[in-house]
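Taking the form predicted on its own, here's one chain by itself in structure tokens.
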Amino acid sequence: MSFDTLMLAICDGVAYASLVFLVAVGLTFVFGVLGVLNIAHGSFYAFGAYLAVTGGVALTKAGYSPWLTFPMLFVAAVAVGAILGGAMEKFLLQRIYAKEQVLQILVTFAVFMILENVQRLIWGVQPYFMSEPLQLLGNVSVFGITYTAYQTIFLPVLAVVVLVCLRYFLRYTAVGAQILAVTEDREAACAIGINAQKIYFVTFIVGATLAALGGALAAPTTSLIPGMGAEMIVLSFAVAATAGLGQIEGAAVAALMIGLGRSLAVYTAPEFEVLVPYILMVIVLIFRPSGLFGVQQLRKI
């Protein structure tokens, strides 16, 4: 492989394991916190790519600046999030919660087959883009090798914000700690008058907001089409597993390391494209069966 091609595979890896690790991050962040497997995370990305595409081609097309569609990818993000996350968990998941998760698991399936449908209803099956964002911010040079400052700069950087944000959030707010003690022991939360209803309804609207972001920001880097949230849901279950169910940071390392194995793999192996990201996390796995952050836990019998 020559520098160019593997500055290329870099860049690649590093934009792809961004937007992933969004996605992941917040399917991992709701399974600590409310223990829910949420198959519909993958439908939340989906939505919030179509929506952002669709607002963004409405304001270039009413004669507003291009600029922005930047804005429009977070709207779109937060009102996914809150609208469709936050009806989810008021209307179905609260039901569910006491629920064997086997079933959980099962709901959250049947949502997302459900959205899934209601994306080709209201979308088609046409491919949707959007580049403004691409174009906007124009090319970086790497070393020599000349790459769209979107992915090589915006993604990462949104990516690292991102994390230090949530892990901020989590350590040095009052909602944060609140939601660290209803995943310690729910129990004893609502004992010193924690209102864990609420804090779940919270959680699930920043994981459903973050995997939304996850897609908005993707728009602009490929065309939308249907089926995109199942692949997308699958792979992030990949890099949590790898990670561990419910470490943020391990997210980010196991993204980053599922994405640049990814992106070697199109360039060196392409058939092994799809392959690498569950081979290495069945490797993992085969090692260390809670991930690489994982923690064992004791299981009562």
Given for the second form:
Amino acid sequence: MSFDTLMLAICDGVAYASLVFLVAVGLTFVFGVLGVLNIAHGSFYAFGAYLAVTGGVALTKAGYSPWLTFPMLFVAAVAVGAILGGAMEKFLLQRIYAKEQVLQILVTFAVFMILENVQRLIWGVQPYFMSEPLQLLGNVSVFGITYTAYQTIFLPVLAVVVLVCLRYFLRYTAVGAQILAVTEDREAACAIGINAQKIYFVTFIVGATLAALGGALAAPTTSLIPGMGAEMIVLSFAVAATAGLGQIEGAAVAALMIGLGRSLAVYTAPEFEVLVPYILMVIVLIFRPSGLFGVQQLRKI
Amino acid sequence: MTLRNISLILVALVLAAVPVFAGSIQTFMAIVFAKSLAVLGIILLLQAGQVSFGHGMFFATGAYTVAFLGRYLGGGDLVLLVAAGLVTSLVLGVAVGLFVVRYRYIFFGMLNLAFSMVLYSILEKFFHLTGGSDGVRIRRPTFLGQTFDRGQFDTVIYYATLVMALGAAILVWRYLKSPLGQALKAIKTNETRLEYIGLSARSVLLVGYVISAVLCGLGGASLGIIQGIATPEYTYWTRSSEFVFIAILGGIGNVAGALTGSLVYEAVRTYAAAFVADSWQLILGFVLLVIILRAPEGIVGLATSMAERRRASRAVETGK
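Same protein, different form: I have the form predicted on its own, so give me the form predicted together with its partner chain.
Whole complex next, starting from this chain.
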């Protein structure tokens, strides 16, 4: 493997890891607070991507500046997170927090089935593509290879910004403190006057928005096809599990590890591209059953 | 003889008479039996409170075993092929099981899903071996050395799957009654207590997991032979979720749920799905939500509770 290929693989891997991180951190954040692993998270990712492309293409067709596709990416993400995510928490999840765990899993799975189908009904099966944001930012050269600025600079910087913001939000804001309190002990938090129901609602919307943002930002770099949601939920779960569920910084490390592993496989053994993330996950879980940064949970008798 | 035994024999007799009186539906029924084997495996795991979104991998293992062995032998015998499917799914079940029984609930479900996605991409990517998404054709096998034409073979496979489905249902029922089966149920209620009485929860779950893997393997081998093809779609997540859906629909508390659920599901899918082909998954999702939130016991549970209510109201009337 030459130096150029290696650099290419690293650029690819970092860009991919940034996207996967956004989705996985949303998943792990929601799990950490609500204790529900949302399988429909992958659908939020797909909806974010499709909505961003539909909106972006409509804007450029109407004659507006193609630079407007950038804010469109974020508008789409927030719209999907707030509307779809908000509705799902409000009308469905609120009914099932007290139920058996296996039923919670099945409910989010049912939502996943529904959303996958709705996505196919709205956007059909033909691939969608929007490359404006990619082209507008142009190329940069890194150690002699030329790569798009969107993937080498924009995506990683954004991922780091999200990581820092999330950390700041949880540690230094009032809502963040309330979220941590509810995570620690819901009953005690309620007793001191925190509205746990509202905290769950906000948390779920934030998590869903992160998934949709991952999808919207992925849209310029890939073509959108049915099934992308299913693939992403499994992959982001692999990242979250490798890191340890509920670990936010850990998710960044695991995403980078899995992203780089995958892109190295793309250039050396393309057949194994899809396998690498799961092989990494299984290896980590064999030696550390609660993930790289996870802590063993106490058992109740 | 109890009422349950009598009704079981009646059901078996009616089903055994199907090829004689209603030959046109025998292939349909064979598919129902094949799927009910896999659903039985899911119900078994649900007894332990665990749900797997990846059991399609064992289904595909069974089907591809039959396909590869059949291609190698130039046909092969039904008994041999199904036995081979049983062995390979058992081996894979032990291998994957040793890993996944360390986890519960969402981890258990998602790790199974991850493994099945891995198998899916292997089957699709290595197309020089597996034919990619076109799959591998399965030729009509012989049965105990005898060659059958198409129509006769439909009857043969009907009885073969019927015997397997009923046999498996009885064996699983007895397993769940046995101490080992009771221990499996204890994983759902309180796993720590299980370990305090000296049983390893992991070994108990591993036994259940391997049985469920074998059941899915048998189902996949049968469906492969019936449809004459094995494709990667056998291990796609939609297939695994179909099994989970049927299990919930039929009723997770009872082995009868597997056959009832499969029958209702296949009937609706065959005769009604054509009208809503585009929104099939959507409807399944909604039905699943309604069942979980309103009737968590499924069809069999609904029927039992209705019968009980009637009995109770009759008791009240006679009491007057």
